[in-house]
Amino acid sequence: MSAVVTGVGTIGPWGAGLEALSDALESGQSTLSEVDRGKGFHADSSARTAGLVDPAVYREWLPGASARRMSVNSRMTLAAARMAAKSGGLDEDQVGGDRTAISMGTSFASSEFTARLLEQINKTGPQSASPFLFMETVANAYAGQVAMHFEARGSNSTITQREASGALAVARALYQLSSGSADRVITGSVDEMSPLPHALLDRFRALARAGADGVERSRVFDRDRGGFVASEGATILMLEPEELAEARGAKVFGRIRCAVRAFDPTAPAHDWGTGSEPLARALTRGLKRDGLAPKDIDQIVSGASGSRTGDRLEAHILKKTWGDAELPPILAPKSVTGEYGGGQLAAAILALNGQAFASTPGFESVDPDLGIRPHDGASLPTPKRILVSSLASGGAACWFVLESCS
């Protein structure tokens, strides 16, 4: 049973909706904002900006007074899910039911509510801990809010595998549909970028620092890359079996042909590893199981973000998988969307449907250790198949193939 994407909702620094993201990718322009440093989490010389979301861009998608009790992550997830339902031609009372499952991914959960809860406990003792705050600190709170809103009573899960969380959530959704355990899955990724995770990422030297022009930018695959720009947002995909989507005359954004999962045992807990050989073998075997070979892939939507170790691992896996063959065009949407928040998932849907991408922002020179030159802005033919690649610090890895239905 094949799964198709029948609805997409996306929220990020670029605004709300695929059209806003399309404009950002075509122009190659990132929207960055100053991170609040008032809590004292940041070092003096730390990175200062991130891709932050203006709540005003998704306020119309929130269900009135109930949103006041939600964390930022819950608000963005529910707004993106409602957006996905509308783009999929569904009335909200048609979305839920016993056969509607939810499969979400998040890297850090709700750091803002967690910080507020810990501050409360430290100041006045554990007896004062707010159940309201705690309810939204758990990683599956956002999936729960979506389930309650749509009355979705199928299985409900949230994956927390850092940068690969969203792709792994999609892989799980594909399994749920192919196994027959659900008739619809609401899947995707969400993350907020509050001051606490931003400061911690910077202290681990993961974030890009300002260049000579004073701008912090992700220089994806570049020889002089020095870290990524952190971001926040939510992307939700509505997945259904292809035959059910056809029966109701749904618009189809693309088919998820297969998904491949793997783990890099060389990875430390806080960084990407060096296991490109076993990961490339896992990817090759996974494609072969579904009757595909690297030559069948027309474009790669890479999860590379500007990380020195993460981009190196990504490049080495791709080079080993394709061997002596020429790599297809490599799109690096995180150079625009930033790391986290699900922008890569929405960018992949756009790429499959012929989206024009600007020359990769921040890329200037090829790293001889990588041998990768990302997309240069040239016009590309509409692809038949796209490989979406997501590697995570800590070792998780996931790839899935998006295929055109036309």
Given for the second form:
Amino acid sequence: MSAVVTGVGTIGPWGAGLEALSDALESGQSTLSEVDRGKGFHADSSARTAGLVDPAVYREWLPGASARRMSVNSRMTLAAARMAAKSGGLDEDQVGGDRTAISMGTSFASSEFTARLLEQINKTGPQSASPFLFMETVANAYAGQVAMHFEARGSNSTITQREASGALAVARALYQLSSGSADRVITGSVDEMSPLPHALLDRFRALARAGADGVERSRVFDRDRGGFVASEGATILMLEPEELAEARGAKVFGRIRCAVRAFDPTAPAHDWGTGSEPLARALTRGLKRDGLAPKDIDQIVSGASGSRTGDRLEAHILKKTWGDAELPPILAPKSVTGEYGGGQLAAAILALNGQAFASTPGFESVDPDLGIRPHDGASLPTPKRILVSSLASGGAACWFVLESCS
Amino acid sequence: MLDDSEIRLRIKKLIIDRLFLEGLTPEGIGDDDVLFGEGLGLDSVDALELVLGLEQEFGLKIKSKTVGREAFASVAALGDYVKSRLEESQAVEG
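Write the structure block of the form predicted in complex with the partner chain for the protein whose form predicted on its own appears above.
Below, the chain from earlier opens the complete complex, with every other chain and molecule after it.
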């Protein structure tokens, strides 16, 4: 059984709302900010910028006093969830109830609050640990805050599988609706990029370094790519069974036709693996199970981010899945949004609805090992079906197919 | 020994800073305003945070079981509680 998307709320370095993201994707302009290096976490030679969110862009979506104790992740999640409800024309008191579940994803949970709590305990002992900070260090806190706001009493879970967390959360939401355990799932992804994880990612050599122009840029699928730009933001999708959405005359942004999950045991804990052959088989099998073949896919919204190993794995899976057939246009929204799960989810919804994408920023030369040339800015016909591809360092893999309802 | 008004002012600043009550000023909190439920609308998690804050601000050790609910009724009540604890400490030291 498929499900339909009946609401979208999104926040990122580019601002808040689908319209702001649409402008960024069409122009190909990234929004980068200097990371606070004053904490002393960073090496002298580290990357210096990230896609950071200005809290002012979502402040109006926060419910006043009750947001005061929330971490950045909770704030962005709740703001995006409220935006999603409004975008689908739902009154807030219609959202929750016994049959509304929440399925969230996050890569690193609330690193800022966790760092502050650990520093507090380290300096002054566990008795001084702040209850405020502790509550929000739990990775499911954001999903809990959304549940409390909407009084959503269905199941409530958060998946943390790095870059694939958001796609896996959507896949879980689809399963919950298919199994009949919920009538609505609030799903999506949130990530904050505080100085500590930024410095740690840099220590793992995961981040893009400045080019000759001094700009740190994700060069997705490029021969000379050297890492990704870390970002933060949130995207929330409201999912419902199609018949229920139809019955209430809901606005529909697209259908999630199927989802496929797999794992790559060749992946080390901190990097992408090399198991493209079995992952391609898993993707092919998953599509076939739902009556689809690669030829039915009109566009790919790739989760490639500029990582040397991650982009290679993505490219090899796609090449093996399509075999001798020509690949459809490959969109790489993380070349604009930076690396956080939510940007890709929202960009995929836009792509399904005919979004124009600029030529992939940062891409100059085809990597002969990959053989992929991402979208060149040409005008594309509105797709019928999109494959959203999300591979995580550490081995998680998830794909889902978005389908037009028109 | 701190006087009542100094203690109350420090408690008000503590409540605002520690409980992230942006937009409030010490002048905006009356000495007898109800802190929990009605009034400022604080809850049990705020109470935990507030106890930690009072311990650090005034160098006290507060065992939650020994503090009556009435001590948290208002800034004035909290001030009286803090003052009595400070006096106990001084008496022990003296």
